[in-house]
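Only one chain comes next, encoded as structure tokens, the form predicted alone.
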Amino acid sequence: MKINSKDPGNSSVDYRIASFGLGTAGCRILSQLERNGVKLGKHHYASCTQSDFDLVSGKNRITIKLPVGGKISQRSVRGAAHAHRDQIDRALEGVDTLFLIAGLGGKVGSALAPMIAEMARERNIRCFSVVVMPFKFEKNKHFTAGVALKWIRSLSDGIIIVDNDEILERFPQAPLQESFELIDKTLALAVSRLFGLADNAQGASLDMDKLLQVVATDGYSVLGTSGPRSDTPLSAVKSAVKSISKTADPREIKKAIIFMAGNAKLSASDLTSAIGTVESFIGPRLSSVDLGYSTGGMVSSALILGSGFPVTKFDKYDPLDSILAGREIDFYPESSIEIDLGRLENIE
């Protein structure tokens, strides 16, 4: 098994990156990343709700105006978004790598992420998607989220899945709205550590080249994080592996990234133990581990990104996928576009 540890900012490729935060969750997470000092190229935001831009700096915002009245659906959001394709095109000019961040529990993220991923593919832009799945109690959102996940996986060069339930369990007594904000901040901090050191901490950041190679491994990537107050670095790693195990089988992991955070007492022995623990839990399919760490925190925490999962529990959200098994008549997600029939000429 190959083990790598990279110096901060080490990358052999000059990437031309753009990123999109889509819908409420996507806008909140990407804007939090920006406040954490992590810059994924030029940040762009798209939503149907103006309040989603409250924490967004800059002018790269796309407000998708939906028709007044009627039921809001993924089809209607995609249809309304067609009027903004020129804006999206301009955002993709000169880009070779695109990051999409979206929650699939609502209408906007699940509608726009497949659409923009396809636009990127048409332009030979590598697209990596970070998707946040709905809570298990949101039964009415599971099917549409499962369908959107299938589209995004087929159109992305790599996809990272985040399970909302795993993070929610850490804040069982918090009011619901506060829980959503805590989840977004937790996710932003986790993604910050994948793309660079957060909070100006001392340590070793992860190399962008290796990160993209890990995420581009066939199958899904799953992000696992430890609880907020792990006693030791070792217990933090075990907690992060357990987090992944609730979404997919850790024994399926082919490549992994570990990020350890702790105080100034974080030692080389702690890092070695973390790698050994991950290897013992995951098993023989694991071919390489990349390691990053920071020493600017007060408590121990761990993040593990495992890739190569052929399936996750979220595949069951779209039961038609297993029934049809690739025999779909029309694979493309449909759009609903409002047309003023009064302006059409009569057709004889």
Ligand SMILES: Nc1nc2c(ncn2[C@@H]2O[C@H](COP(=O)(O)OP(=O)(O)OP(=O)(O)O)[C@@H](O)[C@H]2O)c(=O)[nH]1
Given for the second form:
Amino acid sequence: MKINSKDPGNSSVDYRIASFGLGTAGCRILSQLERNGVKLGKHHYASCTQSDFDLVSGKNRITIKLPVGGKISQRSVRGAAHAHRDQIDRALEGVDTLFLIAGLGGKVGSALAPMIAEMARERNIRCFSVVVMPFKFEKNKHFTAGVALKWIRSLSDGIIIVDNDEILERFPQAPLQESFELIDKTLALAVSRLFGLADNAQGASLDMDKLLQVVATDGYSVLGTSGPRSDTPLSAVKSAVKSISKTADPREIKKAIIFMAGNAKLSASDLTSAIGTVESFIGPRLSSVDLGYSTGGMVSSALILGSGFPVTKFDKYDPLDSILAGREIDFYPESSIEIDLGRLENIE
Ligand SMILES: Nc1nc2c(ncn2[C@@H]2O[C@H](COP(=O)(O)OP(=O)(O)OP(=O)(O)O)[C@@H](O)[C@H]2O)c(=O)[nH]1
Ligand SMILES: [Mg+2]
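Starting from the form predicted alone above, please write out the structure of the form predicted together with this ligand.
Full assembly next; the chain just shown is listed first.
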């Protein structure tokens, strides 16, 4: 197994990156990343709901106008989004790497993410999707989310799954209204740590090259975090592995990034035993680990981004998947555009 550790610094490759926050969750998460200082190229936001832009500071917003009085569905959102293809095209101009961020299971993110991923593919742009899956209790969203996940995966060069349930477990007492904010902040802190933008940035951060090398696989990538407070670096790492195991089988991980955050006492032997622990839990398929750390924080925490999972617990959200097992004739969902049929009579 190869272990790579890197000094802080910028990516050696000059990527031309753009990212899109799509729908309510996508807009909130991307804007939270922005507030944490994480810049994924040029940020764009697209949604049908004006209030989704409340926390967005930039002007790169695409408001998709739905027909008044029509039934809102994924098909109608995609249909209405066709009118904005030029705007999306302009956002993709000169870009070679695209990040799409969306919550799945609703109508907007689930409709737009595959549509834009497909536009990226047609333009030879590498597309990485970050998708948030619905809570266990949002049963009415599971099927939609499962179908959208499969479709987005087929169009993405890499896909990172964020399990809302898993992060929310950390905050059992949080009122539901605050829970999204807590999840988004946890996520943004994890990503900003990876890039050396938190904890006063003392340590060894990871860069875009490493991230993309780990995430660019056919399988899923899953982010595991240790939660806000662990007693020791070792217990933090164990907790991050446990977090991954709730979403997918950690023994399937092929590549991983481990990031340890601790105080000034974080030692080389802490890092060595952290790697040893991850190896013992994760097992034989692991071919490469990138290690980053920071020492400017107050508490021990760890995060692990594992990639190469052939399945996650969310595959069950689309029950047709196992029945049809790849024999679908066409799973390309349609778009619908509202046309006033009365006007067609006048054409004759
Ligand atoms: N982490 C996180 N998850 C969210 C947030 N908002 C919604 N979600 C989750 O994301 C999934 C999709 O929800 P939305 O993003 O609200 O859906 P949408 O794409 O805006 O589509 P509509 O529901 O039709 O407006 C839901 O099942 C929620 O569990 C958020 O701010 N943060
Ligand atoms: Mg919404």
